[in-house]
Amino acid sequence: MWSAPGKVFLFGEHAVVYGKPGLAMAIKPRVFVTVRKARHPPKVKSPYIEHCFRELGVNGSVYIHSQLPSSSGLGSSAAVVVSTLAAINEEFDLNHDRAEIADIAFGIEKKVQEGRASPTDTYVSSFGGIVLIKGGSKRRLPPQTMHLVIGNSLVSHSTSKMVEQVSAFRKKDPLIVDPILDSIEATCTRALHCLSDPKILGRYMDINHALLDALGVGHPSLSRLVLASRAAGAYGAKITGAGGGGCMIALCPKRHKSRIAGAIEACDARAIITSIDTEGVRRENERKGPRQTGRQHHH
């Protein structure tokens, strides 16, 4: 059994795809998958699970238990892939390291979602911590204590139809776009140099929010979550992810985590309590089985 965490878009989501930088965070929560070789594995339901043993070339069968709400912009899919070839890797003896699984799994992210797959979730699902994204190159920066609640506003949405909109909005209207993508790369640098001032942090949490707002990926559910965490005493909060439904984030004080989670709930959306994952995937004790960990447990 092997398990990877998700992850959520502290800063840059969209503008990522721009070439500009993008900060992106593993957290608490994981997907634990159990692989045994088996001669006549039961069908596979998932075309990522099933690209993942066509990619390492043996067969098996396959049981998740996932704490992470799936198509939500939490980086599901990105933990399952990992999670998988990890402990298909152990299973088989493969001996691919944990940079081959990052990249074998980026390859399987890419064809499942036919090119529009981004490298970012597998390598922090794969690697944990926080990490920079600039252009092709991927950094892992000091870790940092964050405390966290995401909300899931529990709105599905499409990744790839957020992106193209905003790439139509950009061919349309390039003299409000390119400046809404400079600062949004501006509020990421920024925020790279008061990781450890939460409250500073979260007012270019606050700003960015307002810039993918124009960019048009808002939606009113994320509003009302983002609106209701600020209330409640969040120092930022933003849309995390592509948008158009999925999650917010909150970067709270400590002691207000429970009541900005309250006041998620209140809208009808979920809360998860959460902090940074600094270790990536990592090999589970069968024996102990997948930490119960109260009230990130949604299935």
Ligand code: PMV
Given for the second form:
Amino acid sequence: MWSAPGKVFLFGEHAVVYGKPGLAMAIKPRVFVTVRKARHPPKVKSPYIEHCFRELGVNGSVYIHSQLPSSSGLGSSAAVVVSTLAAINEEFDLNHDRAEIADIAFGIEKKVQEGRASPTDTYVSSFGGIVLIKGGSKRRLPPQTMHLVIGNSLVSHSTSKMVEQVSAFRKKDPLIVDPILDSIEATCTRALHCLSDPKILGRYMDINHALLDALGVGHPSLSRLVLASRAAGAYGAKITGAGGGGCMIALCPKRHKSRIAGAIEACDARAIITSIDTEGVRRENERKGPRQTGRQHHH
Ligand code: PMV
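The form predicted alone done, now the form predicted together with this ligand:
Whole complex next, starting from this chain.
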């Protein structure tokens, strides 16, 4: 059994598509995958799993247990692919290292998502911690204690649709959109210098949120969760990921985490209280089963 974490964007989503920096972080909820050798291909409907076996040229059975909601922008498909590849790798003694697993996983996401995937999710899920993405390069930053509450609006959204929408807006009105992208870049570069100062970091998150709203990727339910979190004591709050639905994050004082989670759930959304995951993909002790990481409410 192997497991891999999900992720959130702390800063820079959408702007990363235009070569600006983005900051992503691995979070505690994980996907757990058990693989055993078998003569036949796995009986699963997931194209992600099929591709994992096909890519590594073996047959086996899989059992998947996920603590991450799917299609919410928290990187659950990447975590499934990364942990499945790592489990196959061990079961069949294939000797791929972590970086190779991350690369193969990105290739699979790209195939299944037809070119729209970014390497962020698979990289963060493989290595854990905080990662700075810019252009094609990725840099791991020193880990920081961060208390986060994720609010899942439960409003469905499509990442590719949101990315296309921003692209169309930029073509139509570059005079408005380009300065917004520049400002998002500035919040990200400023944030890099105050990752250990939640009060200041929270302010930059608030600004990044307003800029994403201005880009047109907001949603009334996300605004509501952001405002409710701030009113309940968050240092700052913003959309995370593609927007238009999906999730937001609130940076919280440790003592107010559950109050902020309660405020989010009072808006008919789901809250996940979490923090940084520094480990990335790892082997699990099968007899113990999935470790209880990342508390989820109402699941
Ligand atoms: O997949 P999500 O919801 O984390 O959003 C992706 C972030 C974008 O910047 C909007 C797109 C991308 O590929 O980086």
